[in-house]
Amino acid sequence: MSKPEIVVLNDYEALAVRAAEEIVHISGEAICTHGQFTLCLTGGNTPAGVYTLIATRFQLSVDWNAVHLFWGDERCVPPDHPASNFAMANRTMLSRLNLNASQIHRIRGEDEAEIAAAKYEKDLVEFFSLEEGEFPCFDLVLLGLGENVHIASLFPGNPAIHENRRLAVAVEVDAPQPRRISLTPPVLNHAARVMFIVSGANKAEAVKLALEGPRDIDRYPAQLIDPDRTEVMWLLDRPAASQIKL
């Protein structure tokens, strides 16, 4: 079985810079190889600093005309709501870039969840020219990690953990904004690369369970990401990595 690459940085600032550098490098590689870069963004607090760096310090290092942005999940809220993953990305990155609307593939959190999931799935099928039973291959999927070891909006015990046909599904989770839309496990595992970006001592136990805990995807959904199928990197600051063996 393959193993993920684990990189530990001293603090959040170093983590954000390394994440931005990795994203910029992968963007260049993808654009050189097949003419575009498909990046699936994550929400939460941790990536905000990464997105700000990409749009400021590293902006000129990316060929933005060849970039298409997607999201791994979204809360059922309007796109300007403080809890919206799109709103966070727009505030920190998109508003600073000169992108065409066709390059931004957001999940319509303002719609009813099942309708939003179906629309997002349709967008993915059309963009990636998918046939029945095929899954998109993002160049890079970014993931955070919840304290309960969830990824995207795939929470412990949620039936969506076992979804193997749909691309996006509506879910109900035990968290603020419980109605959400999430990409499914096979979509995440069909990415060329997956990068976890995790910061803070409050995530240390979740990191340990994801990487070293007993195999149990229903309890620890982050274990869904399969290093045998995709290249996986974990970027951690020292507090987040404090409980794992290095």
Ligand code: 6PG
The other form holds:
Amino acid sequence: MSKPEIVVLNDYEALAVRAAEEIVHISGEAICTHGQFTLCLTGGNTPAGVYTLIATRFQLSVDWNAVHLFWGDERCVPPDHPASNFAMANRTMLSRLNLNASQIHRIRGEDEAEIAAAKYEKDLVEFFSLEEGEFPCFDLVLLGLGENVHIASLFPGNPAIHENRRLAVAVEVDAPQPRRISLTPPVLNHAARVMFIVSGANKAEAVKLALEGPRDIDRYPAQLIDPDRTEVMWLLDRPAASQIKL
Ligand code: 6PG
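Could you present the same protein in the form predicted in complex with ligand 6PG, rather than the form predicted alone shown above?
What follows is the entire complex, opening with the chain shown before.
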């Protein structure tokens, strides 16, 4: 049975730098081996510093012409809404890069959720040339971690945790902007690599439950990311790692 790689950094700044370094390294490997880098971004606030770094200090270290960006989930809000995951990535990263529209595969939060999920699925099928029953293989999926141990918009108790056919689904969650679209577990686990980026003492309990808690993906959705199916790395700052045994 494989185990996730766990890396603990002193503080958020060191965490963001290490995450940016890992993304740059993985992008280079992917582009060298198969000519492109498919990166699935996470939403939330934690990655803002990472996205800023890869678009500034590390911008020249990435062959951006070969990069395609996707999202693990989106809130059902317009792309310029403060709560939009696309808006956060645009503010911190995309606005500093000169990517073609064809490289940016956003989830259309402005559409009705089921329609947006279907459109995103169609984009994934076309981009990855998927046959029926196949799943996309992102070179890297970034994930944050909710205090309730959710990932993407797969929240505790949500039926989407057990979705094993579709690529993206509309969900209703107990959070601000409750209507969302999320990638499904098989898509996340089909990635070449999954990298968690988690910061703050407020996430320490969630990290402990995800990594050391009783096995229960309905209560702890982060546990559905399976190190036997994808290479899993956890990047944590010291406060977020404060309750796990290292
Ligand atoms: C979202 C994210 C979600 C996020 C966690 C952590 O749309 O909110 O995809 O899964 O990663 O909620 O969010 P923070 O980084 O803001 O703590």
